[in-house]
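Taking the form predicted alone, here's one chain by itself in structure tokens.
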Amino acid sequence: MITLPLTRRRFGQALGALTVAFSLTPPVCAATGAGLPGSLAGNRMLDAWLRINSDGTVTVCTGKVELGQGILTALEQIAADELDIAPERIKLISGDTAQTPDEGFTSGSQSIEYGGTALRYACAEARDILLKLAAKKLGTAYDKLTIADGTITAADGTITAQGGQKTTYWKLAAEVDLHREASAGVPPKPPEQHRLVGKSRPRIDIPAKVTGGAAYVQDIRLPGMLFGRISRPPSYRAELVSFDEERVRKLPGIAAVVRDGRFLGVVAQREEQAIAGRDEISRAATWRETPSLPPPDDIYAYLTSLPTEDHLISSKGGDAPPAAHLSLAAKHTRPYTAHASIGPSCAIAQFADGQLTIWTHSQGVFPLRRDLAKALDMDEVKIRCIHAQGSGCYGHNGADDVALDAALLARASNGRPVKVQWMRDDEFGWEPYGPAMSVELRASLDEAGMVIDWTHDVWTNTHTTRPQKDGCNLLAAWHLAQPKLPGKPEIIPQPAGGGDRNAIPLYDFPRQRVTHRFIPQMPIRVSALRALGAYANIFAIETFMDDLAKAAKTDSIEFRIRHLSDPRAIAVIKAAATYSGWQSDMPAGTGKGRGFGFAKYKNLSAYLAVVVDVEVDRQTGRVRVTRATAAIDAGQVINPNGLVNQTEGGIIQAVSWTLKEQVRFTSEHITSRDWSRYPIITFPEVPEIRVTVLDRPNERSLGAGEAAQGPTAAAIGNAIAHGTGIRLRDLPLMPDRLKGAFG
């Protein structure tokens, strides 16, 4: 089980003999770090990344956290390879504001690209420092030394001037000072020298999860721990009229009742008592409600009627459109979508000696710490956030919010730790959703069937309201008697983009205009959900490419290749086609369909192409995805099995989003508050999935965790159109329009 925080004395003892003064930041006079690779640019001290311990181990620190994507296993492989040690020697510390570098959020499929790159260079430089010291100690040349599992040996086997031919990292630890700025001047190992990178390795986070061990934040048990629950207002703008606090205090086991403005919570000795207290709060509180949500019947018309900030993000080919042989136009929509984490959000907080410690499954412990300091009017240095795994959400769900909930309850609990877990209706009703989006496309073909003009307009809110520098983006902070207001909605700039992520087509069109019509006003709370705007933009682009291929009387895969010059894009498309046994003359309109989708995530990260097979029931219109066959190019692959796992998971999630998921609401309330009103894919509905990996060990690693969502959605829609002759453009692709409408 996870224990209480280390004291300063114990923390210093735990560091071993390697560093005299450990610090995550360089001296004030240090350089800016510009030009350093990956996350080294913001975390320049070598001892922020690793420490060599005298007990035969290496402590490796990372600001990236495990979300079920297998990142810690991959980082362990990278470090072990660069240091020439067994992975079992590594003690991995992840996402701890007292011990790890600040790498912002674990998001955007950037953990390997940024965190892995930084760790690779830091370990390579540390290895070089150790070898130079060993050469001096052994009285031999640097290039005469070899390393095997931390043991350094003179390669010729001769007795050195000092009388020995071997030493170890552990013997040298006390004399090596890694409290220095990284130079990134030592090149990491070339691929041919890797022993672990590029090979599948069992995930280090899996055993506890499948054996009932202490794997999640919900599993943490601390001495004297209390349990808390929150009772939220019934709707966004509900006003608290009255609250009979004594009614709740009289319940068995109640340790504290907390009221601060519209924030109501209860602390109890046992969890079931906290749940009973929450239920009693709902009966003891009287609220005044007013309609505050947008019209549910036509949310897209409402959103597109709101004021926008228009940003032309891509333009080429001049102002006058060329003469067209054929033109098409279409509108595609995506609803509000929940993260739908199987396990509701949870956190533990403890106030002791003026310090606040939070155990959290936040994707960004350092940004969370900043917002907690704002909400609680505390000095940031007095708050420590420690990552503990939670149910994977891949985006901004309630993980940060529940941390503040726990802190507010712990402040009233006399130094005892308090665990707060949201209930299912908390999660569905109050988390920030993936934003609704509307995408309008227009394109023209010439007589040869080539696209000569392309226009893409996307209407969307922000795709991030995570904790940030401005404002306070934690839910409970808005409900306090002295509320802390949220920050201004942000646009994530290109080339990564947010709502306009992947709106710029990878295809080669001679004339194109892509406009991001950003909607600052948020009628419903929204933030980051896996792939951000790429899901809707790729769905729209790849759906429309199929329409254009049909108009050009060309096979859809051949049509795409004709509009591509990127050889890696072409290679991954051909691999998916070959692996799936793609046939351009497969019979259409039979109820069984096959569709294709492709994208390069963010136009910066992994290439993914997928072929999907579906069966559509003629009577009910129900769509069943029977098989998905994908090919992915993520550059150099660290853990092939991990990459396949991520791709499979992304495909499954995309099937669920595309066929089932949609947040429903009235003018007053979110009504999708449980699994019956927000269904997700079930185990029997999971398709057969096959993934082939195009490993490119001499290329840089590309982010892959969010590559599958958009292409899979488009492939499903294209397969439905092929099998039924009916084109669906509004996500999710519901069966009512297919029922009895084909064949």
Contents of the next structure:
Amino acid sequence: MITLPLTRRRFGQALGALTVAFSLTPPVCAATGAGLPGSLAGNRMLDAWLRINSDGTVTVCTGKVELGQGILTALEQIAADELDIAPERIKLISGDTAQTPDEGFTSGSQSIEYGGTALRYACAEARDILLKLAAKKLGTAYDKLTIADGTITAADGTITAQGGQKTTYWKLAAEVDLHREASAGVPPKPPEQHRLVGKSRPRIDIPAKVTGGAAYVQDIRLPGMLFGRISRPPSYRAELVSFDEERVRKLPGIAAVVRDGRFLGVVAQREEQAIAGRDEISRAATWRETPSLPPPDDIYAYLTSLPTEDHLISSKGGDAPPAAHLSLAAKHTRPYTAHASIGPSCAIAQFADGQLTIWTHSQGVFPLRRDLAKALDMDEVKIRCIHAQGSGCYGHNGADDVALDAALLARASNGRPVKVQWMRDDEFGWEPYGPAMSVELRASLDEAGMVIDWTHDVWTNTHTTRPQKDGCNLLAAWHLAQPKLPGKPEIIPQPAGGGDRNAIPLYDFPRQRVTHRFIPQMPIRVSALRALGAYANIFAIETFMDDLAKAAKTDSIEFRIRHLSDPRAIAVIKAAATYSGWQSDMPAGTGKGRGFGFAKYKNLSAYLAVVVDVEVDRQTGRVRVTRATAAIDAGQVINPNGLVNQTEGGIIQAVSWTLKEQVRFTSEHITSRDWSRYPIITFPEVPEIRVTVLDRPNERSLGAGEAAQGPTAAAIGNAIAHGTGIRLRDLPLMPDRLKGAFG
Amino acid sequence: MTDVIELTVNGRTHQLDIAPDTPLLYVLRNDLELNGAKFGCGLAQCGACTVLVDGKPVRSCAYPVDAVQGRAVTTIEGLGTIENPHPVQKAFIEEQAAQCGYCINGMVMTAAALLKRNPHPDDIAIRQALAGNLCRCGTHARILRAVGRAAREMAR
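Swap state to the form predicted together with the partner chain from the form predicted alone:
In what comes next, the whole complex appears, and the chain from above leads the way.
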């Protein structure tokens, strides 16, 4: 790994002859018009974001939550810099419906852009208010004051014999009134005044995580706490024919057996007793099953045969296609993909005095609370959801669902708290997968080898069934005797997009048509998985671009740059090329291959380019990714080590998705119910990774956590094509078709 | 059926009235209130629950508690503390080798056992030792660096 804090000068040196023009425009996060910047817009009171305490601490509140991405460490850096305090003074409260701003979901790589921006403006304004108060108190001019770690001093040597020319935030705490609307009128600090932002800072949560400290919701133990487990139906539409509850109640330690419609659960004194109770439920219940899953061998034909709502999301150029020198067409597919968290979803629920408290690793405590209120027929204000960390989720997994499970079991437990953790097969069998997708591309080249026409059609379900405004999107609610039905599947609009995320090419094509063929009907439960549709759309675009480059007899990278005008895109591509030692004349078909992939995530977040090296075994067709060399431009970087950590992780996860992963099912059952039926990458298969960060402190921060997924997939596909001459377009890129097929 | 089970964890002896086939994991987490070992699969497939029994890594989710009677159980809490971490824990912090961190218990425990057995493992040996430990965040590259760093530190 190389991480260079590249200044303009050093960047130019590093790239040798490749000089790149950097924009030094000021940050664009200044308040404009009526709207306040970032998440301030929905949470306008300053004291919703921070409070100055007389004990020498600052309470900072954020609606964003830690998912293992390091957000809390980065938010502390931002707040401490704006306030001129040591970050150790910050007491962070995150994701609590009783205490923090409502920032919706922690998703979509938006926490720095929205949550960080809000905090930055709120802290800058609070600092200004404190300084004005200090100036008044000390009888000194505002601009003569300096701040060091919360101590405000007159800087002009006017300290009197009385020692009165000094005060602190903590002394002013009782008098300062932050219960006022933010104006966003105080500009945050320019990057050259940052002491913490832009420098790597160790994550605040890691020491506890490597020493057995209490770090997760799984680690919370409450007085009198019971343990619960759920026994789901054997398949989505199975109907409960009979259930002998007594068989379960007779087991040792059972405190409650809950049956509501086809929702079955058990509460016990001890965790292993709850697990035994769950096993007994599966023996004591009989179900009537009907095949309800789509044909596993022909899933894409099935999906594309379903009714669609078609949205032309980009249209450029004349009606009639231009005369082409050469045209290509290709179809790409991506299977249902599991979030596959290492730790199954977990929550604790407790009813006391008509109030429900939930400890949850949900990505959105406020939306979860709304759906819990619907499912439980409760008033929202009687529910408090408190975030506690869970295992990494990479999108919408079972985190919200298990909160309702815990609530339903706690409702039968006489005020005692109940901890519920899903078993491994619950997690694999019931989580909402990343949707299967089909992407068809057509393109034409002119005689000069330039793309003159481009068509992209993407067939997909929704990429979000998170708790939302209409319906109730919590699994157990659908199984109750009085079921609450899910909401209508939503389209996430462009420019971010959902299934059509990154479907509009960043390349400058004179004529293009991009159509989102949205399939409302969901034969298998799906929702948001890291990068949403961008993973498949970028895989398709970037592998197709390689085919076009080959047809145009042009180097892959050169071909892309010819079609790009965004200087930052070109810079990141050239950086990846330089650091990987890219050469346009590498021998093809040797079994060793090299491939390239690029995208600007969502077409509005981080730029990432990656070069991947693979080795393909001639006999088995097995593909091993040996190395990945990436360059990323995420604008202003808050915590470089955190950004690299996220990027390395994104690359490795994408290698796993791309080479190995696919949810298996029959017409009746999901059969990927444990790690043997859903293998993921293991240590011997992990490539060497190098990530270069192109820091641009004068540009606004760009969401980065999902930037690697699509480019990595495409680079692997391109490397296989380079090494074997065989183009694979169906994910995952399995060895069967490569076996003995080259060399 | 319960029985009095005597077990020694991190040097301390405990007597518990408990079903002898109870998986060790639940005893550690719920009776002894140790957070380190995690429930991941209950199938001995992922390694999140790894602890050492007489110095060897075992999957506590599928290891009956009566099988550790008379043997020494070490959990990640017994390796070191935040104030005084084991070299493997220290190396994981220095390399920032965690994202969500849920699997990290298994990584640290497996690595500690490896380094005791083989103080100078090469990259392949480290990868082989960790081959049965799953990580979903993709922290593998950092974990490999952390184990390498710990080996170097311990050899000093």
